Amino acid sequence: MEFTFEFLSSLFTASLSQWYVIVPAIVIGLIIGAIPGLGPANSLIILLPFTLVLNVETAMAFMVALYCSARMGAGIPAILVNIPGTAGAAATPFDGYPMSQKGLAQRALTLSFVASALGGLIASIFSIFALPLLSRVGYYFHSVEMVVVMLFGLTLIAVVSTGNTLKGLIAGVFGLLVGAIGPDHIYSAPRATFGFLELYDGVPVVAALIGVFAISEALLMTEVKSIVTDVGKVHMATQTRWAETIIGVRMAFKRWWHIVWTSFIGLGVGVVPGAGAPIAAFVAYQQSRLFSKTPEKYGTGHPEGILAPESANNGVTSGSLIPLLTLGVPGGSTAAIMLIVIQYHGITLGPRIFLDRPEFPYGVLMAMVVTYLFMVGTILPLARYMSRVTLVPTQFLAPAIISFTLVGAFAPRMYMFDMGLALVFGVIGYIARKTGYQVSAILIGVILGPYIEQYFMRALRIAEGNPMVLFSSRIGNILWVFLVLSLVAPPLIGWYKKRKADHASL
């Protein structure tokens, strides 16, 4: 295949001609992403008959657009009401919600939208030019390397626990224990299920996320009249209509390099089959804080704390499709549904597709580029109107949140049990918030715990129980060095700054 400008321009024109399915898919995806529990995979399953009657190029353009916009939409409730739409947006509330409480919801949404669109766009364009190269990344990242990558995300427990380290660690360990419920990774024997068959597949992440974040937050809302502070209300009343959106765009473009390198984190994580947006978001947030000149501002409404996870989890979208398009191996549940549609239309994925039908894999990624271009003009004007949600009195907002989120807890598996489980986690989250424990640390443990155990046990089985296998990989050892540096560097930098300040005061 000759990779020329004419080839790229023809792909772009073909993708642009699919606007009549891309634009509706963007709208549907934003709505789906904004409703906690209704992810793109569930939605594509519902819409599967529709995608099967379309030709394969149009069907893929529709599914890709819905996938990308749902990823962006998940950040909307995370910022406005402290409720991530999906697990991939679980790191967004760390700084998004504090900005909303200050009356800066419109600015926070704008930051999120710009980071999502640019992060996804950058990763998609890079994927087009580096598709054969990126397809090999999965060969070099095995269980050992993935254990270290997960540990990068797990160190966020220490980051979010800066106020009270002991309580943060207790919350994190509790989350890890909850994540261990279900079958073990050797004999698939059930653990700590208490006889509930619904827990034999493990604790559903959506139910835990909705309970710990959404329902507990709704219960806290009943204790106040508004989620926005009095100072925040004054700010929202005095700001001009589009001023906050313009400020948000400027702030995002001023930090363009931050968006670029965190989007590449998402792309790298997405390329590895089995990894996903939650891992990318947590790792990007942790790395963003590590290399920041003002790490103490994270968790208080810092712009970079929104840009990092949102650009990373949108960088995952193109990365997760690369194993699918090049090897026929779906990188996640959404990609698996796309594989069904592709196979239905008689296309065989694998290395030979670059010889037989090169326009197909490159066309899918080009459709993603066009989608993100459309999303910029579609979503930015809505930030102004969406931000008004924060002014709704909590007496109306709290019941609405509980109602919608319980439906979201039911949707993935359609078990009434999951709705009850979400309520249980809601009470746990409420008690944790009232007693000073970090619910975000609980959620990090619940999400990353099963992944770490899975890859760790797989590595031990391959090495016949020898724990030194964790240091047997060159790439893994390099990652270990970076992990140690990420843990040691912050206190050393803090000590150095304090010593410098003490000398300056003498």
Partner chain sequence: MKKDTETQHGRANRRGDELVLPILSLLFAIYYLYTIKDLAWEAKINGLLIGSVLILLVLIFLIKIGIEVTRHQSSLRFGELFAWGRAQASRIGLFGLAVLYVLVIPYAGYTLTTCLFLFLAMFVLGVRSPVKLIGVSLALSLTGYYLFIALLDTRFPPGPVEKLFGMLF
Contents of the next structure:
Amino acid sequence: MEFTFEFLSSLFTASLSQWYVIVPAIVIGLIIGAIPGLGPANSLIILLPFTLVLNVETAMAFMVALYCSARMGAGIPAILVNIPGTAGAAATPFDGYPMSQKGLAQRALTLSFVASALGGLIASIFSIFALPLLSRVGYYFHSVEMVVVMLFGLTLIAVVSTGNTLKGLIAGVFGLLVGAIGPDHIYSAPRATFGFLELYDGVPVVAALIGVFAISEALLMTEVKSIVTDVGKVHMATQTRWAETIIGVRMAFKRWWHIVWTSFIGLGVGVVPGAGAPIAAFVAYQQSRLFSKTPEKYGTGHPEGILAPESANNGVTSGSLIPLLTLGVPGGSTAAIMLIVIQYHGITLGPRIFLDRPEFPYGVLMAMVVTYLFMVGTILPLARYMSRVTLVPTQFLAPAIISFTLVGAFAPRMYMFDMGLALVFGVIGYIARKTGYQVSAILIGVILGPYIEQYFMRALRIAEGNPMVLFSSRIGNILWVFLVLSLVAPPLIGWYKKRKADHASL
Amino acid sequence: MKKDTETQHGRANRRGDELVLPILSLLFAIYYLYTIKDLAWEAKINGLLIGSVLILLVLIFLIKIGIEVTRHQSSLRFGELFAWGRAQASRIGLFGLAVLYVLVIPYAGYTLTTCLFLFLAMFVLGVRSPVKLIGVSLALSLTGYYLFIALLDTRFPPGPVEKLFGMLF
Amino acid sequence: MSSKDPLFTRRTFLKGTAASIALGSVSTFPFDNLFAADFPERTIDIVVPTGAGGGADRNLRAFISVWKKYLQTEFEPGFFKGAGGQVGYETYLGKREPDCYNLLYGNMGPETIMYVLQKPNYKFPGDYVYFNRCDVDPSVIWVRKDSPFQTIEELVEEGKKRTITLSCSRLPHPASIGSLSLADATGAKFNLIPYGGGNPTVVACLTGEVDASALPMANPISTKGQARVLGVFAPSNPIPDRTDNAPAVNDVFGTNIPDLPSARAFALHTEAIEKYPERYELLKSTMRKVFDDPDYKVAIEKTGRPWEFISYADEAECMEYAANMMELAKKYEPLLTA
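Starting from the form predicted alone above, please write out the structure of the form predicted together with the partner chain.
Whole complex next, starting from this chain.
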């Protein structure tokens, strides 16, 4: 295959000509992404009758656009009302919501949109040029390496617990144990299901997410008239209409390098089959804070705290398609739905397609590039209007949140049980918030717990129970060193700085 | 959400609220360990590790509180979590309605239940204008019907409204 | 598969109902409808005990795209994965009306093994009946194309020197039982690593995390040239030209390992069959017609599944297969459960 400028430009033109499906898909994706529970995979199943009748290139452009914009959409409620639309946006409220409370929702949304679009764009362009290279990542990242990658995300429990580490750890480990409800990964033996069949496949993350974040937030809202502070309201009233959007764009571009490297975290995590946006977002947030000169500002409404997870979870989008395009095996649920459409049209993915029909896999990635370009223009102007949601009095907002998110809890599996489960998690989340336990620590445990167990148990089984397997791979060992450094370095540096300052003051 | 855990001017901190989650965690961990006791080691190693760590952390926390209580720095009385007030009453009302919502949906269908829930929940939270109460609950429930049922095909058990719309369209 | 009517959802339910009523008067199958007067008058729900987007999803969609020509109604698959199929079966048997409007589309092999090992809250045989087998997919052991192992003998030989790791979909699975039987018979050491589904199991083998893999034959075939099938747990290889002429395992080692296919089939509540025998007959007769329809072959080939795997069997044959699989599961129970 000739990888020439002509080849790329013809792909780009072809993708541009699909604008008539890409733009509606972006709008649909933003809406379904913003409603908790309605992820891209569910929506693509519903839309299969439509995508199957389109020609395959158009269908792929539609699905890719919907997938990417749903990722971006999930950040919107995370910022506005502290409720991530999907687990992939679970790290976005850490800094997004505090900004909204300060009356800076428009700026926060702009930061999220620019980071999502730019992060997604960078990762997809890089994927086009490095597809053969990226297709090899899966050959080096096996269970052992993934255990260590997960641990990076897990250290966030300690990060979000600053102030009261013991309580944070209790919350995080409690989340991990909740995440371990359901079948074990070797024998599928059900554990701690309270006799509920609906828990035999584990705790549904969406119900947990909705309960811990949305329901508990709605219950807390009864204490205030508005989620924006009085100072924040004054700020919102005095700002000119587009000023906050412009400030947000400037802030994001000023931190372009941050967006670039966190999008690569997303891409890397996305390439590994089975891993996905939640892991990428948590790891990116943790890394962003680690390398920051002002780590203490994270969690208070710090711009980088929005840029990192949003850039990473959109970086995942191109990565997650790579196992599908290069091996012909979907790495996640959305890719599995795409495979149905691709196979229906008689296209066989795998290494041979790069010889027989290279314009297809590269065309899919190019459709993603075009989607991200369109997305900026579509959504950026909306930040201003969306931010007004934060001004809706809580007596309207709280009931609306409860009714909409409970539907979201029901939607993925269609079990009434999941709505009840969301209420139970709502009470847990509410108690946690009222008594100083970090709900984000609980959720990190619930989301990452099953992944880490799965990789850990596989690694152990491959090594016939020998735990030293965790130190048996070169890449794994390098990651271990980085992990230890990332845990040890910040307190050491802090201690050194303090000591230096003490000496200076003497 | 951070709470001040330091003793202020000798007045004992009320730590009862903070014990709720650890106690729940402890009970859950014990239940978890009980359910895996007869499984093969590969099926229980993860739960055993996490459960033990959780129990350990909770015990450390309890000991810490216990020491504070014996030194009269803290008390085990409940604070804000169980305090009675207007916001608490609204909260209990709102949550009760949410529970009813989940229980009634299978019988009355999504649209009707949502409309009633929104109406009552807004009333409980202090909205008194009939126009707002009726307008907002109708608008939101019909938007929900269109979005979730007509467009996104969420399969709620159909109630009278869904059946009526089904006959009309 | 007709490109105009691939599958349907509840949204089309109302339109579909109206269309069915209208079409009822001009039905092309008057004799079928004579016995089941007003059946079906609404969408038929199909419980699938695995996740959306997997092999079952693709095959089922291919089947119903043709079946709807004969039964003239809409179908709505619902995916209830979890605990090796237990969630789907318990949902079907506990929460779906036994009225012939609710069917189950399962994989008889792994799911009857699951029944024996996990002892769920229903009775089989008793509560439901498998009545229409759609395909038979033999279990195989396979490696990636550039693997050092070229033949099943080489793999077994190596297995006598060190433990060979094999990815499998789950432990209670015919392919897993086949591998354990082979290890048992030859003295090789095989370590089965469950990956919880066909796709991740394939990836684990292709990316070199494990030495080999035990799965139904359709999985390595779907990798289009990236896999080498080493041995088949069947009397003979149904598609030797697409699987590197892989031999039957019993022929190579002179063993007596039973035939271990995966076999997807429709199932129905026993109570529904007793209450509505005429509906059951209509379901059976219209399903049977699908297998002779050329559109079905086209639809199956589009899914990438070999047409050679498509093989109808009736209730008696299905239930005999399930009984055999249960016997095997009992034999290997200690190795497959926690």
